[in-house]
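Shown here is one chain on its own, the form predicted alone, set out as structure tokens.
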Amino acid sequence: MIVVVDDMMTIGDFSSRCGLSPKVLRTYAEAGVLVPALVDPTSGYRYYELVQIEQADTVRLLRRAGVGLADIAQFLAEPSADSVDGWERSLTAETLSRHQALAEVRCRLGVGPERTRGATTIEVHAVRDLGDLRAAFDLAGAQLPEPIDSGDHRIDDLVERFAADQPLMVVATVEGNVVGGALGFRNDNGTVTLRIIGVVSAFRHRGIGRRLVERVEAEARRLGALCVALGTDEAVGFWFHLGYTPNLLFQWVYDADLYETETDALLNGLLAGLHFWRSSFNGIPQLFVELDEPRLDLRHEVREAVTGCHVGFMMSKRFTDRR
């Protein structure tokens, strides 16, 4: 078999052009990283094409900046800016973690400017534009048990409604880099619906997600809005701790023609006494039930009981006593 290596490199050429040792391109290779334009089936020698120079560095340059080889491998196929600002708000967080130990250590040797953990300067503003508000939304939704970006439709009604509402929009940073974000719009009933909140995990526990919640509450409250509600079924006793009162949401987007026959029995049955409403969205049929604190065990209960509907928490808080 003939084997046409013309215009192409040896693996000791092209490890001469682009930096890196034969060793390391034939590891890349076994990563799918760097294969080799050719291999000669009888030879094995490995064959390499000009353009794959460029690759070389941009692998070179990731690697530095400690992407793992199978996220090189995807991103050489799939090249994204997104991949690249996804990767970077990672490092930042990273490095200001460590920065945040170290600085913790120091303090405990005696040594060095007095500092602990809750000591970072911490700043919450509103965001600056359309870029700062998907990468906001990019950031707090990678938080999420199961993480959404800004190609996820939720974010339309927050683009909408920023010329409107964009001090609704709000991020927490610590020294310039944005470590959390709460992104909340008006509804035309006079309701705010706060959209996404999430803190980057090395950030967490030190008061941000609380400062980002009052913020976006204050500027609410400056906007004339009657409250601010949300749908979770994480960290309820968070919310609740906050003023936040709990209510079981019904969405029978399931079956909607069982609503009626459902609806009647959890009225009688399991949730008798407690007050409700009715309501839709997109012509949904919902049902909002009061309760005095998170029943989760209510909550197991239900979702045993329906099978037409998904069951989940909303939060809301009131600033009057309009409803």
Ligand SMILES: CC(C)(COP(=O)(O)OP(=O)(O)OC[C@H]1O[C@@H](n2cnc3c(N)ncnc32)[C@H](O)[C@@H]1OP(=O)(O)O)[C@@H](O)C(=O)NCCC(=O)NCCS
Second form
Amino acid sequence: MIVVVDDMMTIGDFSSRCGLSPKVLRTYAEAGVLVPALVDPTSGYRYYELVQIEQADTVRLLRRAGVGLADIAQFLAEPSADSVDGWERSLTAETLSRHQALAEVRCRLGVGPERTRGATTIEVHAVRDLGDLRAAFDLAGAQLPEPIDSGDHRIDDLVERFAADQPLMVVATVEGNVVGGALGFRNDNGTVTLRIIGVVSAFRHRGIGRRLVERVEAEARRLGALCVALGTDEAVGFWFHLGYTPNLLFQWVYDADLYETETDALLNGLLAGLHFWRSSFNGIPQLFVELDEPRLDLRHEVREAVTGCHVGFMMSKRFTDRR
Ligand SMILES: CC(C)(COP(=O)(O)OP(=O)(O)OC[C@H]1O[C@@H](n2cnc3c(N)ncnc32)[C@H](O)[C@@H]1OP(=O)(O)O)[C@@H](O)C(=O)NCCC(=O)NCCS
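Same protein, the form predicted in complex with this ligand this time rather than the form predicted alone?
Zooming out: every chain and molecule, the one shown earlier first.
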């Protein structure tokens, strides 16, 4: 029988109620977790309160998730969803790095992607919730030449549009493990911005990037979008290969006062005769110049010729069957 005296339980009773052995409870208490509400100074007996049963359950779950006792103590003192998000991110990164390590060992055995290509099932589906979205952003962001994570402001549009545009935020899984993600959202002008895409290195060149892009395009069409576009300084060949038109994108972020003179010089010089249009974003003047193919050499030349702007590529695919 469990004895509850003045809302307090002995360590034995508490142990039966929460399923943690007295020995474990003592270890936890030493680490500042589930500290007894009262310790009798003469007998040394430990007493717990009823409310600690629920805490014990949280501790049990966090231990199962691999969270350390010091972190748990801090969390119980100040519970926050940010801490849970942080653990989730570490867990994804850890799983990913173990997954990559195994894939590399498999490659060393000479049984890399070729062997598994037919054997594994690649599935592409929308992220299920905001936690999934953040994890997918972390995974795709980790693949970029200059890695970013979901602490970066570039996730903001995705979070804001999640409820409306969830189908445009997709991940690829192999045997249940997320190995790639492509995250997009609709703009008010009928375009879809593909904010980020990345495939874990051990799983590249197996058609996963193509599958992700094709899924986003299919959903974009279904949602009535006219075009998919993205900014990139890398992987231009990949996008061109998938039918995207390359555009040089000039953004006068360094010195907007140079916009007119530099635009004139470019359009009368290195970019003469090319189709272009002017625009602005958040008050920053922009110039778009359409190319027939990804001219990395031309980008290099124009970058040498300007000082006030950033020069990158904007890749776009217009759905020609749409107006
Ligand atoms: C770019 C990226 C997503 C491609 O993913 P992937 O799974 O390796 O691509 P796929 O295997 O689906 O390739 C699709 C096609 O594009 C081609 N391709 C892939 N990368 C290419 C490149 N850099 N240049 C030209 N073609 C390329 C492939 O040969 C393949 O052709 P096929 O379908 O005719 O056989 C991947 O390399 C990546 O995550 N890179 C790091 C992150 C990054 O740079 N993201 C893009 C920033 S915008």
